[in-house]
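Take a look at this single chain, the form predicted alone, given in structure tokens.
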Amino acid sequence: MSLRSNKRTVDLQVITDWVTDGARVLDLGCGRGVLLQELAQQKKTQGIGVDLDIDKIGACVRRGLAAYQGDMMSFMAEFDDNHFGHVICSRTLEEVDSPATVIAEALRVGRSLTVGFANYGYWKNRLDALLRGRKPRNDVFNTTWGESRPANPLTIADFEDFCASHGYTIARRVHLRGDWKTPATRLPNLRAGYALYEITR
């Protein structure tokens, strides 16, 4: 198995088991909507998502999934209060532009927010940076800087800090290795290439 389906099954696994059966979820920045309907099968949850980009969007519409292509701002305003059982931002908030702004929002129309991310503070990132003076390219980030998405990176300790100087709760944390699927359970923020987080208000 390759190391892009290893990220995508470790994904599925650990949000699936942190969704109820039968919830409604709103998938923030859904992609082509593997998550949605993997839930949609494995916990027969009322799934959405949103997606800037039209193409995925179709590619979710043919998948049979609920899709809206637009801003996930103007689209989470249109719910009210816990309107969603989770709301899940899998590798999405490195690409807004508030992610302040849209956790705040998220955790209004949603009674949690699932959250998923590379960790920029992982060691062969910082090496990567402190000796090469590069842009950090390894078994986490494994695009050049051309080939690269994340316009603002976060590490574990960031999220951390911002949760709780946000009076937000973490419910639930796993934190992997490199390898995307053994656990790092000392140093995360050194030891742990991917982080996942259940956080509620």
The other form holds:
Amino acid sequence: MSLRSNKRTVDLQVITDWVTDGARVLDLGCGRGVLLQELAQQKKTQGIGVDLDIDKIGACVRRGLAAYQGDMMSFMAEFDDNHFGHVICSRTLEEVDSPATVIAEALRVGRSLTVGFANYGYWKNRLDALLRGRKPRNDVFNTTWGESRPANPLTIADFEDFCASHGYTIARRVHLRGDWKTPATRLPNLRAGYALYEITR
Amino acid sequence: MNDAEPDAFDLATAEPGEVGIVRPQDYTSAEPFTFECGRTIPGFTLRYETYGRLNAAGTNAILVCHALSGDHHCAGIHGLTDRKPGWWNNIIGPGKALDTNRYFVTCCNVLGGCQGSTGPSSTDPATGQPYGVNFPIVTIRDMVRAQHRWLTAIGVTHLHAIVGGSMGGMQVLEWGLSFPDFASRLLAMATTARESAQAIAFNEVGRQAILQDPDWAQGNYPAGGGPRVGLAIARMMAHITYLSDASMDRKFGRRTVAERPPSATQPTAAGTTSDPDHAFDVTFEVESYLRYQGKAFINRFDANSYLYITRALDQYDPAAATGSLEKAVAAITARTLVVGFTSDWLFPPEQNRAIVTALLRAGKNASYAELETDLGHDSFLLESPQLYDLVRDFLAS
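Switching conditions: you have the form predicted alone, so give me the form predicted in complex with the partner chain.
What follows is the entire complex, opening with the chain shown before.
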């Protein structure tokens, strides 16, 4: 199993553990529907994925999942408060135009928001920037500048500050080391490569 | 809302995977049929075609629903001299997205139509004359109810899927509402659950062109006669709404026709000639194309059918009774996929999306995909590997 799919497995398992059986789940930036399928199988969820890419929507449709191609903000606007049990942004927030707006809307339509992101404050990223003066490139950020997608990277410290200043409650958190498997409990902003949070209003 | 106008069909270069020569069949019901409006006719006929084989359990059938001016002939050819195959030949056939090796694909001409199915041009048994405008007002739901009777009669116990674009998409939606247990999958494209004022307005212009043609004669025109001018104008106008600015520009631009009638041949552009008879002869290719479309249409379509079917389109609004589309779709149990096209300005993406969001609010399994095209409303008919993959995946899932 490649490092990448190993990472995916832990990430998926943590999120899956946090989701309530039979819940309504909204996956923003659902990609090919791997997580939604896992949730449908393990937790009997009623899920819907949103993505901009038609090929990804096609892949979800092939798996029998519900998927919606389009803008996540206008999609969420169609739903009442608390329509979903969980909204999930797994490696999505780094790529949206206005993360604070997306988070606020996700917490309106959902009772909780699960966020997963690569930690920009990871020590290897700091070293890359400090010593080499380059965009970090390591086991957490593994693409060159030219092949990277538009990103608005964040750190564990950024995210926790953000939650505190907006009054969001951090219900759960998991910090993983650079292998995205082993828990990083001490000094997570320095030592964790990957972070998962569940927040509520 | 359109029938396809595929390019001339060349049998010599036809891909393997054509359904080949097909023969339309007629289903006739001798049971009375009561329309939504309350009126009853003693029976009806639907003309249909089938491709592929129905399995023993009768469960591998896919119903294709046609658009406004379409018909039952959606795949294959009727004879070796046919220039064009059926209107959705590109998607139906062995190995194609609607794979006739796996599925039993069928399509009928709708109730109210004019190409073999009972409609205003059919003979009213009570008078021995064509129904004309005495035909009962037909609705999308009536069309679907008639299809249900036909499918049940030919041994289809369950539909694997129902597929259609434009008015066909409205029928797909209505099937899900009227007969929720009959199909496992609903696939609607370039459609709407309720026409906008603009779409109704275009249909009204078409109807007025027909109604104000003196040859319409209050609907009592003889067979082969009727409001040919009005019907052609209706068709020309409607055809514009199926295309897009970009696609017309690419296809025609401002190119002028190469050959002008001899008497109108002038070195100057049309409109500058002093002879008023020729000032408005065909100048641009797009004019020639539209005139051809109009002419071709009057030879195969009944003006009264056009009036009835556009009325059915305009009146379709399943949300009206319940107050919201979300409540209306509560009955649907089938998985649904709706496909919108970015350049469709007749039934634009947001109207397609609205069906899916209503289904999702109601807790249904529904998906929405949007194809980036510049071909306008007719995009659903055109060759697109991306669309084929999507359809194939949905049917296989």
